[in-house]
Amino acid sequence: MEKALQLYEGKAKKVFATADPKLCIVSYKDDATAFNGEKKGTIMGKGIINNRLTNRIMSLLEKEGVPTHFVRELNDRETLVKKVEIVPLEVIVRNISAGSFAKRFGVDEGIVFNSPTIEFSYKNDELGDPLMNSYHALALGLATEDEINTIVKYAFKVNNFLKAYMLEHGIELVDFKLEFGKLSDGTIVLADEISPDTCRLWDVKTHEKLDKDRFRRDLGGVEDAYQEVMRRLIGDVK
């Protein structure tokens, strides 16, 4: 499948049209951003790692009954996906207090919740992706009630699977961000990516950070952390 017109370029990926109007090609970049694009840099090899990890996890999620946009991996950086209209809601699932949650509510990082929490933010860079609830989303016409219910159901299903999958490989799933899209017939599917860019991942024993927090907080060892996640979940990067 050949790339055609570039449809979109975001912080971490480019999306290209193909000869099939229902399919696109996603190309992963090594660019890294944080704090709504205020901090920029490069994480060498990130594109390869995020592409391959996302594809592996989405393949597994399909078997768990979560529909995704994944079709097939084309090469280390590019993947063929179903064309979707992204629902402008970022869905954040949290199992442990960390990051903005800890700051917002004045609690320490590392508090394990009795049950996972879910948050929405309005996917809008100009507004800084503000937090919103389902009533805001309905009022703004961002999604229907049925679509929101479907998204929440899938988000918790993803969480249940990912927590167990990560734990098998010595990784604690602290929190993560998901995006969903609609196919041409309106079907809701999981889209975007699942990677150390979009998940907060800690080593089970040491609580060492294995995700983009190393970039956000200038902790160093960013590439090593991404490669370690790749090594544990898939094997060494080629």
Ligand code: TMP
Contents of the next structure:
Amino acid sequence: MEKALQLYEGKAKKVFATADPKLCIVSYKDDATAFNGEKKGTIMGKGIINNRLTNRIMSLLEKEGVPTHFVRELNDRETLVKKVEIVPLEVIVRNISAGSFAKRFGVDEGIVFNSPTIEFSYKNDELGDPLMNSYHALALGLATEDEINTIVKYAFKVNNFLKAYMLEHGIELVDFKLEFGKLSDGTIVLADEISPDTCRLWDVKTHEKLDKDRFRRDLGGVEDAYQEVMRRLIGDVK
Ligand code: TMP
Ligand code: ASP
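Show the form predicted together with thymidine-5'-phosphate, please, the one above being the form predicted alone.
What follows is the whole complex; the chain from before opens it.
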């Protein structure tokens, strides 16, 4: 499958059209940004790692009954996906306090919740992705009630699976962000990526951060952390 016109360039990925109007090609970049693009950098090899990890996780999620946009990996950085219209909500699930949750509620990082939380942000860079509840999303027509219910159901399903999967590999799943899309027939599917860019992943024993927080917070060892996640989940780092 060949790339045609570039449809979109985001902060971490490019999306290309293909000869088939129902399919797109996603190409993962090494570019990293944080704080709504204010901080910019490069994480060498990140694109390859995030492409492979996302595809592995999405293939496993399909088997768990979560439909995704994944079709097939084309090469190190490129993947064939179903064309979707992205629902403009960032869906965040948390198992342990960290990041904006810890800041907003004035609590330490590392509090293990009895049950996971879910929240939405309005995917809008100009506004800085503001927190939004489901009634706001309905009021603005960003999704229907049925779509929101489906998204919540899938998000918790992803959490149940991913938490156990990470733990098997010595990783604590602290929190993560998902994006969903709609196929041309309206079906909701998981889209975007699931990677150390979009998840907080801590070593289960040392609680060492193995994710993009190393970049956001200038902790060093960013590339090593991504490679470590890749090594634990997939095994071969090239
Ligand atoms: P937060 O604690 O900053 O709200 O982040 C929650 C999770 O969402 C964390 O795993 C990082 C991920 N995330 C993204 O994938 N993209 C973003 O733009 C932000 C702010 C967070
Ligand atoms: N990628 C996001 C941005 O630059 C932020 C983040 O992941 O922290 O807006």
